[in-house]
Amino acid sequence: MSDYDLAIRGGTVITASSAMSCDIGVKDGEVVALAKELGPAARDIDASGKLILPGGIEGHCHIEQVSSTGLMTSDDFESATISAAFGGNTTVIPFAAQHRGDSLRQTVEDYHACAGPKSVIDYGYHLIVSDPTPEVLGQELPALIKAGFTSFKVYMTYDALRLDDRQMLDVLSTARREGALVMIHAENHEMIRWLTEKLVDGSNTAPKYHAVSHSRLGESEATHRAITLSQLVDTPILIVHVSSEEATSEIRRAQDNGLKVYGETCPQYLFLTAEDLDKQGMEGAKFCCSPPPRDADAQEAVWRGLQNGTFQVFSSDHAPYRFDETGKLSAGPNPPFTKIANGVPGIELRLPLLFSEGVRKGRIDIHKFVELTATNVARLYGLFPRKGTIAVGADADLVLWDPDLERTVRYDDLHDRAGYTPYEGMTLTGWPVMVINRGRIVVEDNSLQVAPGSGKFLPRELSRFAAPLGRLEPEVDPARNFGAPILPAGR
């Protein structure tokens, strides 16, 4: 008679606060035991020489979403969640995007119809609020927050999405009343528009001018303004996809002043620069995203923000558009930068990039890695402690990592449908080799083991904001008593 459905034996279990050598017992999709030696199981997995991490939670991605300009992303919920799983993720939280004139509730129903039959791992949604009418703020949004959609995003730029300051205050005050988290795309719309007009008037329309039009000053000004608006109504906010030293400093200053302001950054701001937009011909279009990549100094500032706790989460902002007439080149083979679809793919490489260039190179330790990619994400978005950690009672969302496995990034080895990766040719060390979601083995031997539609929708609780800013409240880990040494940075 088996005590467990699954026993993972001989690995090093890593959480945001501890490392331990122990076995993990799984039954009915949950972790039910952490012990030196477990009894019999229906299946044993030998994790010797491997790290066992909580499944990654991808908290910022665009899946099967129509952009504000009418373009559909290249990935649907099947391809995106498969790609996420191969990258070590067990949960995704994409956006259910309201367009002006649309009902928020109908938007959610439409996304359910897309995600339910296709997702291979667990999923929830953030809302995108672009039309904060009295009905939306008074009825639909409060009802959806109570139904488990406890975070939503607003934009300070893009003609079809942006809210003015008055609308921002209305939205922020609704979030405060209902206890929701507001995610903010912070760029100064009028600065972008003014610079764009000057560039186009001067016939400066190549992809590299996208980065020029999205000034880092426009990002820092909007970040400061978003923080000020949130301070006025005392509403916690998360500034997403931060790219520059100036915006990072605004967030840090707010945190040092005790404001509930959180920060997120992404791989493109660590590994790409504005020079990538200046590649030959239209190749630079592959790297157009907003905010754009900056320069080497900005990269170092973003690394410091990850190290010192200015950024609580690290997300991909996966926004895949093919390099053809269906995506990046929808306006023709040589479009001006104003007509190039904004976004880069990255959902499968988020974790390997940060592990290789962060943990392996000593910039962050393994516990910070878990915080940024799983634990803090679960806390901010109302999934902790069910997700984001390895503890008795948590979902058995587990990833076996080979910390020494070296691979060169090639798009042909990835599973999204973008058709390219901006990280082509990078050699990364440390990759997931087995992915388990609620006790189900999703990826094994580089092969998908589950069917589309087997992922589970996750209503979420309200976010936790009790801790000092800069680092979320450390988890209470029942396995700490094993007393294993903490892994050093650069394991």
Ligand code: URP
Contents of the next structure:
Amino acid sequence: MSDYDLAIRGGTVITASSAMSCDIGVKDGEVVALAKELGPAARDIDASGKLILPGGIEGHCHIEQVSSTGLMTSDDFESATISAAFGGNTTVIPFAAQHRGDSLRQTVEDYHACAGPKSVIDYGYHLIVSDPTPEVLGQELPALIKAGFTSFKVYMTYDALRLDDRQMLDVLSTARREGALVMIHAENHEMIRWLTEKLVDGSNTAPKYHAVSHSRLGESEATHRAITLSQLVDTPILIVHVSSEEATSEIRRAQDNGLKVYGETCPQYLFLTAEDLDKQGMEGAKFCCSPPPRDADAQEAVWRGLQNGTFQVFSSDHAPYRFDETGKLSAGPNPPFTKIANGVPGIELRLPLLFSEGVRKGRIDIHKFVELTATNVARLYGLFPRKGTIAVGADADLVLWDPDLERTVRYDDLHDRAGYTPYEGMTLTGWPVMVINRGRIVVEDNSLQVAPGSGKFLPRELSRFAAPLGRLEPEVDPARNFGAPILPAGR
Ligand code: URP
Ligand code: ZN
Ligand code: ZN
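Having seen the form predicted on its own, could you give me the form predicted in complex with N-(aminocarbonyl)-beta-alanine?
So here's everything in the complex, that chain up top.
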């Protein structure tokens, strides 16, 4: 007779705050015991010499999503979640993306139909709100937030997605009322447009000019403005994919002033630079993403932001487009940078990159690694403590890491369908070797053990990070309160 479905014995169990040498007992998909020398189990796993970390939660990825210019990502839910799993993740939260004129509710229905039969690990969705009509903000969005879609992204740039400042205020005050977390893509649209026009007029259209057109100042100006708009209506925000020292400083300053402003950065801002966009021929197109990678000083500033707590989460922003006519070269073999799909793949390497270059090289400790890649992601997006930690009662989302395993990155060893990796040839130390989601062994001996459709949809609670500071009384409600004296003097 077994006490457990699974016992993982002899490893070192790591959370955001502790390291323990103990066994883990799993029953019915949950962790039920953390102790020395557990009793019998239906299956034993020998984890000696391994670290056992909470499963990674990928909180920013674009899966089976049609871009604002009508291009489908190269990964669907099957390939993206397999790739995520091999990279040490047990949960993904991609975006159900509204296009203008679309109903948000229908967008979510359609996305469910994509994800349900294909996902191999657990998943939830953020929403993308590009059309904040009175109906969307008054009915659809509040209903979806209540149904477990408790975070959504808005864009300050991209013609087909961008919201103006007034729309941002409408959206932010709706989020405040409903308790949702707003993720913001912060770049100044007019600065991008103006620079782009000047570059194109001067026939400067090679991929490297993408980085010139998306300036650091455009990023920091929009970051500052997003913070100010959120301050006006007293709503917490998350600035996503931060690339530069300037934008990092804006977030830091807001935090120092006591505002609930959170930050996210990604591997492309630690390991790539604008010089990668200047590779031979059209190769640079592979590295075009927004904001773009900057320079070595910006990389250092972003590392500092991870170390000093300016960034709460580290995500891949996996936005995979193949280097062919279906993706990066959809506008022809030599497109101007204005017609190159934005985004880089990275869902499988997010964790190994940060483990190797962050933990192994002493830039961050293992607890910070867990916090940035799992615990804070779960807290931010309403999944904690079921996900994001190892504790009795939590889902058994466990990843065994071999901290000494050294491998050189080769696209052929990855599982996404982008056809290339920006990190080809990097030698990384420390890799996930077994991935367990709700007690199911998903990856073992470098092979997938579960079927598409076995991942579970996760309705999410309101974010633990999203409660307003409460500086505005009465509660901001644009329908009722604007025009009335709701703002404290001096604001
Ligand atoms: O270039 C990027 N990051 N593309 C993906 C879409 C987004 O804005 O995150
Ligand atoms: Zn974005
Ligand atoms: Zn993104």
